[in-house]
Amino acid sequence: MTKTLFQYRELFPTLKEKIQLSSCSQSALALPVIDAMEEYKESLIQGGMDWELWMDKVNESKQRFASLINADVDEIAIMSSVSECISSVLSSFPVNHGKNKIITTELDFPCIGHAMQTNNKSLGVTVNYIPSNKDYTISLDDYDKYLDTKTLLTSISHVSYYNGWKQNVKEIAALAHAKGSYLFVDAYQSIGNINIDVKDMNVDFLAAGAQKFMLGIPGIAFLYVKKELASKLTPKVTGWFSQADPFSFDVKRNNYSSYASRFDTGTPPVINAYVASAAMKLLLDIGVKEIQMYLEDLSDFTMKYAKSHGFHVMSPQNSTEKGANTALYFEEAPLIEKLMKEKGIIVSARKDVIRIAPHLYNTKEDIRQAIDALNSLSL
């Protein structure tokens, strides 16, 4: 661990008793994040109600998310989950859009396919799934075969939740736009461990929640909507915070905001905004580029050490082609996860893999101990 990052390790109290390598599911909580929960609690105890303060915190969290992805704050909406983000985007397209299909992949998180299957009839489209290759990747040529001028929306994961494979979003965006398709990016597994620039990538929509590599907790997600698109779309799920002036309390008039906030719905998850804002400040103070370089080094170490113990690594073999998550094959992965937790080591199972997903606070020694423990369980 670099000297710069080592100083932050003491901010994570869980690490005094456990090894937490589960940032692909839930990261360890930092003291500033825990303090943010207390700050919200105190606002309730001392003030009872403070809408101005609460909305300042909500807007602060939007601003920090915008800074993380190089967007404008007017391009950010707040929701409860990525499931809600993709559902809201799909429901916002006009009925007479002139397209006949929407596309996702077999590697996307299931909520994407669920939302597409729910909205396909009302949109008058079919859902097409791009199959994965044997190594759980998809090539640009595969996208080219499936996308055409009748594609309304293409949804991809920046980083695969299953094995950490990282896609070239900029290339896929260029292809999608050449075919006349919008691009939705699920960045839940990349935000906080990979530098993201939505302007350079030229994506139309990007969504991510706070509980994974963003160092927060469940219950809040952020949706980026390209500035040029927002006013052209009409979300079908709405609420008073989607209005140009939520505090006008006009029950007879639906006056959508002209910005991405038209995708906001009801009262936002205020405590989650407190937490997310504090977590993102920590990421911004450290710098995601530095975190990314550090985690690439940990990825290299994880793969080499795992292979030296004979494990089948399901992730790409080059650390530049993956996120921080390294997936190891275990036929009974959920059971292994429970047994590891009993040893004080927190990892995350999905299907038939154990995911080792370090963050800025982890060390090679953490990973060594985790893989040694996995090896003892697999004997």
Ligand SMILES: Cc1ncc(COP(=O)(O)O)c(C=O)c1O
The other form holds:
Amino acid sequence: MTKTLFQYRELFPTLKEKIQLSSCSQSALALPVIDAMEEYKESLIQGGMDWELWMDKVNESKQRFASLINADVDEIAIMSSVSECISSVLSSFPVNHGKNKIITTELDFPCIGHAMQTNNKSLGVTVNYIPSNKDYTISLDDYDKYLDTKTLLTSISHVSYYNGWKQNVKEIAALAHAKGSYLFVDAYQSIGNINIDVKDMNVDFLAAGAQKFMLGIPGIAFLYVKKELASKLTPKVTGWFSQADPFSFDVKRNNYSSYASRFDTGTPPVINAYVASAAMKLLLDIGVKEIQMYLEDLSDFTMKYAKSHGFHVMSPQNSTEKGANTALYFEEAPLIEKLMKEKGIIVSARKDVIRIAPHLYNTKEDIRQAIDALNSLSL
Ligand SMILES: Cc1ncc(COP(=O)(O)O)c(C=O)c1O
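Since the one above is the form predicted on its own, can you give the form predicted together with this ligand too?
The complete assembly is shown below, putting the previous chain first.
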């Protein structure tokens, strides 16, 4: 572990008692993040009501998310979840879009498919799923085969929630745009552990929540909408914060903001914004590039150590082709998660895998102990 990162380990109280390797689901909370919850509580107790301060915090969280992905603050909307982000985007296209299909993949998180199946009739499109290969990857050729000039929107996961496989967003964006399709990127499993640059990747929409590698808690997600796109879209779930001036209080006039904030709805989740903002400050102070480099090293170690114990690694074998999550096959993964928790080791089950998802505060020793414990359980 680098000296810089080692200093930060001290900030995570849970690590004194437990080994937490669950950042693909919930990361450990840092003291400044816990303090941010207190700060909100104090604003209620001491100030009673302080809209100006709260809205400043909400805007600060938008600004920090924008900095994390190299966007402008007016390209960011606040939602409660990634499910809400994709649903809102799908609801926002004009009726006469002239396309007949939308595309997602078998590797996307299910909420993407669910939102597509809910919105396809009103959009007048069919939902097409690109199948995954046996090794849980999809080739660029497959994207090329499925995409055509009648594709309205293509949705991909930057990093798979299941096995951590990382896609080449820039190349997929180029393919999608060549066929006239917009690209939606679900970055929930990459934000905070992989450097993201929406301008360089040239994506149209990107969504991520705060709970996983972003070091925050559930209840808030951020939606990036490319600047030149926002004013062409009309989200069908809306509220007063979507307005050019939410504080004009004109009940008869629906005057959407020209920016991504037209996707905002009602009063934002203020405490979540406090928390997310503090969490993102930590990530920005350390630098996601440094975190990514460290986590690639931990990935290599995890895969090597797991294989040496005979585990079936379900993730790509090369750490540069994956996020921080490494998936090991377990027929009864949910039971194994519970048994590990009893040992004070927090890992995360999905379907038939146990996900070992370290963050900047974990060490190789944490991983060694987790794999040794998994080994003792599987005997
Ligand atoms: C990649 C990915 N996308 C979306 C979700 C669901 O996000 P939300 O609960 O915010 O809708 C998850 C949750 O685990 C996820 O891993």
